[in-house]
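Presented below, as structure tokens, is a lone chain in the form predicted on its own.
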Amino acid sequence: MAAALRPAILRHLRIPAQAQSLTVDPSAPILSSFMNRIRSMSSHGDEHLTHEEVVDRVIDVVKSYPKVDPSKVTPQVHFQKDLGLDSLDTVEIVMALEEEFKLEIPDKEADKIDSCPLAIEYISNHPMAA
């Protein structure tokens, strides 16, 4: 019912818009204050991580895991094949990555992350990684 009601209400609330030229003074205090507020509300605007930052931080997280020999960790390392970790260790590393990057990785996606390349790819493509 709500789905049918919404278009009917919106149809009555529409306001015809006419093209008008608008001259704006960018130095106006109201406009600059407004633009700063918009930027500050952005959840991931200019703060998105570079690929290199993601690689470095993922490697640091994996190296800091107690069962890992830090000398074996590279950007291409597989958690089980190369580091000898079991599935529980892999889950703990993924949880540490969530904490490091302030993300919540859904279980379905977390189950797929079993190597540094997959972790790096997921985090690099996540818009909310911080």
Contents of the next structure:
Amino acid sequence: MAAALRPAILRHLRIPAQAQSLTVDPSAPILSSFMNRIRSMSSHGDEHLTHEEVVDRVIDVVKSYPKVDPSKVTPQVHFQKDLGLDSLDTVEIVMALEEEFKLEIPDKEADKIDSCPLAIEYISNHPMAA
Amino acid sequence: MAFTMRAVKVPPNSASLEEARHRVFDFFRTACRSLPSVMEIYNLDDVVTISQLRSTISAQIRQNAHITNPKVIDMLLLKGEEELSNITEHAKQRHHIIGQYVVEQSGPHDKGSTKDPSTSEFLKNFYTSNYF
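Could I see the form predicted in complex with its partner chain next, after the form predicted on its own?
What follows is the entire complex, opening with the chain shown before.
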């Protein structure tokens, strides 16, 4: 009886479709940010990271990198231009971020991340960030 | 066992410096991703952190950063991949990892320092080069 009841209930459920304001953001994966705003059936609970938390953790990871001067690190900093790191250091910081947020960033996306704002944006948009 | 991960890699044959550079970064990422399992295999939690190991790996890669010949880079990558597969499939032991990647190595003349910490300036110069 419960098995028959469930589809009947599901047929009548209406999920509110939110009007998405598509801000033009060439570097963000638009499709994934569209799909992960609505997660009503998710079993993850309320584990979404707030933006401030993401910013704080990213800044901590960058500051604890040994070659970086912690006083220069801001949420807008560019790894190679402002902090004087080279490309290998950039890859290493991205790997440290992968470890911190328990993500696995594909190579094509990882190559694009070379500054703090890009990293913060990518992680905020990633549905699996923890 | 962990042989599978390494067996599928095609031997590197870079056409250009840019492609070799790309392969280096891919190798570095693969090495970093295998670090948690390495820490667990060799019980390195008390000795070193993952970020220190990452820095050690990047320092070793950076030692060869001045090379411009793609074929030489390919050869170095082959050696690096072999080393990584040895480590991940537990073919090494804890003291190997600690001696090679955790303890600070500082120059060729230090290999003699454990036997004979000589204070001779002549010997130090002699160990570094023929001409002084």
